[in-house]
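First, one chain by itself in structure tokens, the form predicted alone.
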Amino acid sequence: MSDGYLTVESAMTDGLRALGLDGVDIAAFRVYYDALVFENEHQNLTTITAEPEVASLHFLDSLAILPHIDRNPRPQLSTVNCQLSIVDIGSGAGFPGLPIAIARPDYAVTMLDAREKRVDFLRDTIKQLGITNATATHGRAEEYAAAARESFDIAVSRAVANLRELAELCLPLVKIGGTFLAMKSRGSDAEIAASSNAIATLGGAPAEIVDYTLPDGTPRRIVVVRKIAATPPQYPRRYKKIETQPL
């Protein structure tokens, strides 16, 4: 952000208006940027933690998903009060899902993670947010496929793993009819060519590529995958061999 954005307060307001995101509550981004400094003194969940920074790098970068997400069809809506369910796959500290849960509330958004102190965090900022909408799950997305199997209207995953294998981890999840967001960077020309036949197995129409520019300039991309199959249910392997040996 520019050096007249100090808090933020002020580069989300600007930011969301960007983004065309009304209605937004921006004092609950407050409460969410204090909890992460805080707990980022004791795990390290982020090398960013100037509030500008912050705030477009993190928060508004994950909410620029948004559009792809509310676009989507939903005429698998199975929960009992017909929520769009989304699961974050290697949430971390919460990006995308916990801005998407802030911004969303009538979505309901799993954040799965295999590293346990990182899902306390998510829990205990979701008890100081305040909301309802949003779960912190503690797994490894191969094995927790096993409950979840083709149970989400949306994954999710940013900057977690390369495409191919990322594709793994996540269309099993997906119901058919459903969409895989994957973000990237826009260097991911080669990785997302690579992806074809991955994707294609598990049940997934070619990768769209949608580049877009947050409001600060900085340049990024999401890879949408729609799921038009069931994916076949020796997926996903073990990690090692999707790490080792990917599709």
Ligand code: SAM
The other form holds:
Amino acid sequence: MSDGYLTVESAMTDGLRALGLDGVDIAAFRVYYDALVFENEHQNLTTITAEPEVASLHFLDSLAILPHIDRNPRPQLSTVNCQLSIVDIGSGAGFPGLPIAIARPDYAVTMLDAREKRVDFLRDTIKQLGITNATATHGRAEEYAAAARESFDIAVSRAVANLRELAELCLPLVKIGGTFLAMKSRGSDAEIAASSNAIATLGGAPAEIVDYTLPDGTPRRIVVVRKIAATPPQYPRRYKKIETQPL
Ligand code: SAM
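Which structure goes with the form predicted together with this ligand, now that we have seen the form predicted alone?
First the chain shown before, then all remaining chains and molecules of the complex.
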């Protein structure tokens, strides 16, 4: 995607079209880009800063999971005004949660991160964007489950932990009938195989692997786990336990 593009606007115009998202507000991604590179001078948010690369590897990469969210059944969405609720675990500078919130005003997106400065950046950027369907929350996923257990239709996460640990951070937050989607690289076969006990223990169905390509041809993978049973109350455990004694 970066080849031949000079600006966020040009890369996003073609990338959004390729993803079937033509109606999305490209000006919002200029606001987001400017905020990101400005704040990146003060805290380490991203190593990728060139306009076309940010557009492709952050914005479009985040948006490319939308069809995989859309094709999953929506639990408990019985009224017209009820928004699909999504939690992005370890959102960092907002990926994938904030591009999703920009593109889909009909989704209510909560971005959770353990680092307060990153959450402050997200809150400021949400304000600058003037969107009302995104919230940034400071906290650790394993502790957030005490307040928000089984309350989201969808949990998403990119580049936070290996799948075995990530399942324990994410699945407790998902409603039965909801879905956990982990963005992973194509080289994640062994990691996925090693997570099957954790996923089953936490109430997930066996992981489905979906391989796809970004508009620029970059190979990507999403691991889709449907929540089919309640997560037993002893999970999630403290992070030290999750890390040292993974399920
Ligand atoms: N998802 C973003 C992305 O793909 O650009 C950020 C990835 S960054 C490598 C990982 C982020 O996860 C960090 O911002 C970190 O603070 C957050 N994180 C790690 N463990 C977490 C936990 N248990 N709960 C909440 N946030 C966590």
